[in-house]
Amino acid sequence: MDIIKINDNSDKLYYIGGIVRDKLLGVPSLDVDITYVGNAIEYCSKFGEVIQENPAFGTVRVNVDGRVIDFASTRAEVYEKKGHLPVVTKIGCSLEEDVMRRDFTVNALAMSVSTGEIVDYVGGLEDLKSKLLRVLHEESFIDDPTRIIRALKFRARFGFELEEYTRRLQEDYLAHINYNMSYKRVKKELIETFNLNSQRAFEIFVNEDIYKLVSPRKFVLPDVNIEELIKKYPVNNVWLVYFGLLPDLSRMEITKEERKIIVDFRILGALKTDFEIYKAFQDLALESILLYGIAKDMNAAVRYLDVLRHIKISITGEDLKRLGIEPSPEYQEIFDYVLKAKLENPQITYEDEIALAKKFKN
């Protein structure tokens, strides 16, 4: 997303965070964050049609020339309850005080809307140049452990590494996790991270014990390149193919559909024949099949995806009626009988299938 030009000559309006980082890196930005030093609701409403206001956080959403922009007041926050949303203690603080509530130095850079001047209170420019992620204070991960996952996301997107002290803080937190945290926020960060489909990110997630934020039980990195697997077999929910491998998901808020994808692969046992593979996978989501392959039997999953799923029988219930067979549970037995034959010999024709149905009946 490009930086949008705001017609403002004050010295109090700043692009901040990811959009500044991405502009300096020369990569597209995913969003636009603009901060006003003062009360944004009072000042920024003049830029267009106000769509939404949130006085508690000092934010306002405005339609600026057909583009929806979020403006935020500079604010100070405290984490009264560690691992959960912070509490705003002041609206309209200084810009320096505002940036100190952010996650990493590279995300605490500001750029004046009117002049383009970069404001750097925390050494973010140097860390950006060195591709280092550095927290702003020693309790950063204690306040908000989702920052560990966010760091993983930036490591995957940009090739950043953790600054040494930040790495030690991460290791210390992961050795003493406070599981009373907002798992809704954890899930959001995991989805954004795993949807990047990065094998490197998943290896870091496992090898650095970041997975323990979600699942305390021991987890070993599967001997499968999941990134390449998903490139070959694209899925709708990339993140679930990574996330669904974790042994304990009891803390997570998972939808009924997401849970089904995970349960469907877990309840399957060994599949020995083509017919067993076909019947087990034919009604499953592709994510479930890939999870089964990664966790249990890749040969079975690939056999189905590359060959078996393209084999279909042609006869229908109407055909069986014409053969004088009354509708009953026997229909499924006949279809399975024909399917087994076609899996063994995909060249079987419609006429051959009719003959097989007659043979089964007789």
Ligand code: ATP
Contents of the next structure:
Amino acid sequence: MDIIKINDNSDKLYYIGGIVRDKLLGVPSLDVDITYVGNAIEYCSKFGEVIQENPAFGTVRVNVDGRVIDFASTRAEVYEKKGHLPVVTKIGCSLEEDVMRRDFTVNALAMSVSTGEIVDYVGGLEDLKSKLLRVLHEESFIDDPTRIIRALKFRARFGFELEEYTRRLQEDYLAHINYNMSYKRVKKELIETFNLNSQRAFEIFVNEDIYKLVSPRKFVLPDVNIEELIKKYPVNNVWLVYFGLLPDLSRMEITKEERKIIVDFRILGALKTDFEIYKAFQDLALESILLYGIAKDMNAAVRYLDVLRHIKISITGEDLKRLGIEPSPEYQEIFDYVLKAKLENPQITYEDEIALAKKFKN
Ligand code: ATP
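Right, the form predicted on its own is done, so what does the form predicted together with the named molecule look like?
What follows is the entire complex, opening with the chain shown before.
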């Protein structure tokens, strides 16, 4: 999303956070954040039709020339309960106070809407040049451990590194994790990170013990390049292929569908024959098959994906009825018999299949 033009001559309206970082990096931004030094609900309603107001946070959503923009009032926050959403202590504070609640210096830059001037209270410009992620204070990860995952996301996305002191704070935190945290936010950040499909991010996630935020049990990096695997076999939910490898996901809130993908592959034992592989994988999500490959047996997964899944028998229940075989659970037995033959020799024809089925006629 590009920076949008807003007609404003005040010195109180600022693009802030990721959008300023992205503009300076010359990369497209995912969203536009604008902050008003004062009460945004009162001031920013004039820019277009108001769609929604949230007085508790001082935010207002406005349709500006067909684009939906969120305007926020500058605000100060405190983390009364560490690891959970902060409490707003002041709405309409100074820009500097607003900036101090942010995660990293490179995300704490503001740019005046009227003049384009960059306001940098925390050395964000310097860190942006050096590609460094630096927290704003030593309690930052204790207040909000999701910042550790956000850092990982920015490391993967932009090739940033952790500044040395920030790295030590991360290590300290990961050695003393407070598991009473909002896992909903952790999940959101993990999804965004893993959806980048970055082997480097996953290696950092494991080697720096970041995974312990989610799953404290020891976990060793699998000997598979998952990024390459997913490029070869594209899946809908990239993040689940990474995430599903973790041994203990009991803290995370996962949906029934997500749980199914993660659990399905775990209950499968060793698969020896083509027929066993076929039967085990035929109703599984692609994500589950890749997980089985990574965690258990890559040869079986690749054999299914490259060869076996393209083999299908042609006869149907109608054919069996026509042969005079009464519908019964025996049908499945017949289909399996034909399938076994076809897996051994994919060249067999429909007529060959009929001939095989006929053996079941009494
Ligand atoms: P993205 O491009 O992924 O959207 P972003 O930096 O814009 O990156 P958002 O999640 O949209 O990320 O957040 C917007 C801004 O809000 C950030 O740039 C940062 O200043 C601030 N922010 C977001 N999450 C946190 C957090 N957990 N702690 C402190 N500040 C945060």
